[in-house]
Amino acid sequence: MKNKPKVIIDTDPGHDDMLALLLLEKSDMFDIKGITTVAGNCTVENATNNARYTLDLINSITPIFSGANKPLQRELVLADVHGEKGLDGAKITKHEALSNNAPEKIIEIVRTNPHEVTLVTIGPQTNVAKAFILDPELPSLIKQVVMMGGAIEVPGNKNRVAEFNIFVDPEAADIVFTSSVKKILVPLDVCNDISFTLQDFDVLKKTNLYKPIKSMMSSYIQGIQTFEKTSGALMYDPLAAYYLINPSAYKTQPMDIQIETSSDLTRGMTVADRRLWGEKRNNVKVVKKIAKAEFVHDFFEILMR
């Protein structure tokens, strides 16, 4: 573990979150210091149970720390596509105790490993924002934050313009986006182009993961079809996770992005300054293109290990 990059995964599992967790864990490339759970796709209770279920599939001992049970200033809005408990198709029997200390643990881990920890945020950014509020110096001590979120030139998947993670807690996202921390954003623009059919997962047939993943993906694909009117298991969060594994497969562009927190109509919009004129204050690198063939190959190769 000594020489592996240090990572914290902040998540609200979620079918695609589950796959992102498996991808990072099974790659064996990282020293995963902790998984912090947050309310988003489901309640924080369900998110924490879902994280435990996912880790148990691969006998992982990565610690789980539960966090925020609602956004900073708003009522919680749950996702539709993942079902009532956030991970439909999974046979979850364990109920993980809530530690309610994710922001404090983020601070502790980063402070113990200054300039070495990457945060991967694949849910609403409430825990991270709370950590930044508690410790204003923290952004300068984090190596980078890799975020799944936002919609730059495509419609939102929660309202007309906003992606779900940012929509749920736009005030938290605003705190993260206006902070000094280095940020990489993986938006809907690239995520919408990469999905799997149920049959694609048949390559896992000889693994212990095949049956549980097939069951969960069947439910996920049905949810995507019902609520987003598109087909296939969209790989939102695994694409953020894969950035850590193979950043050379990504093309990014610096952008000046602000988060809409005032308007009900455009709540959670990632407002990019796309003008050819005016003074830009670029605060995030936005992923514009992903080498799809590399992702697909590595994704299944890693899960088959």
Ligand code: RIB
Given for the second form:
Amino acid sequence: MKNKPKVIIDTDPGHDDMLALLLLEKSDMFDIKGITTVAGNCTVENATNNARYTLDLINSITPIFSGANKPLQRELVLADVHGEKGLDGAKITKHEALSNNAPEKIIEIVRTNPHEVTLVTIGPQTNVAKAFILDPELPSLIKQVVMMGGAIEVPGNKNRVAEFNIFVDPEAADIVFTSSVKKILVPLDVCNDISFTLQDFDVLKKTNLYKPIKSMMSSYIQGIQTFEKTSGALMYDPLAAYYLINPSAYKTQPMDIQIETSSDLTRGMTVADRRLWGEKRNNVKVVKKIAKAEFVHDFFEILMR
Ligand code: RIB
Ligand code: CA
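Okay, that's the form predicted alone, but what's the structure of the form predicted in complex with the named molecule?
Full complex below, order starting with the chain above.
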């Protein structure tokens, strides 16, 4: 693991989370210090079991640290898309013990490796916000946070304006977005344009992953069609993960974004100041474009390894 970039992945697996975890693990490019689980797509118990299932598919020994079972202040709102236990189509047989120490582990790993750790958040940001509350100096010690979340110029996927991860815990997102850490945001604007059909996964036919992935993707595609009225497997979290693998495939723009935490109508909106005039306090680099062909090629090439 020596000299590989250090990464923590905070996740609520979730079908697309599962693929993002496989992508980063199988890329063999990173020293993944830990996978921290958070409630969002499903309960933190199910998210933790689903993370274990995912790592067991590839015999990974990356440690899993469970975290928040609900948002900082609000009641938990689960997703519908991923099914009752968050990973429909998977044969979950193991119940992973809950360590309930994700924020503390994020602090420990970052403080042991100051300025070296990239934090990937692909679920609600409750664990990260708790870590920042516990250790206010932490943002200055993290290399960067790469976040799947938000909707800038497109409708939300959880309410009319908000993306699910930010919607679930807007207060947590507000803590992260107002912190000093370097932030990269991969919003719905670019995620909506990249999805796979069930047949696309046939390229994995000769691999051990083919059967479980086909089963999970079949459920995921049905869930997306039912609840998001979209065809295909949307690749939200793998697009955040791929930023670490090939950042040159991404075009970003610094933006001034604030999180809506007061209104019920616009709860969780990533409110960007898009006016062409007036002072801006740019706090996040927002992905505006992704080289789709590069992502598709590398995604399947890595999963086929
Ligand atoms: O809005 C998409 C995000 O919400 C993805 O991270 C998906 O896994 C869900 O958590
Ligand atoms: Ca997720």
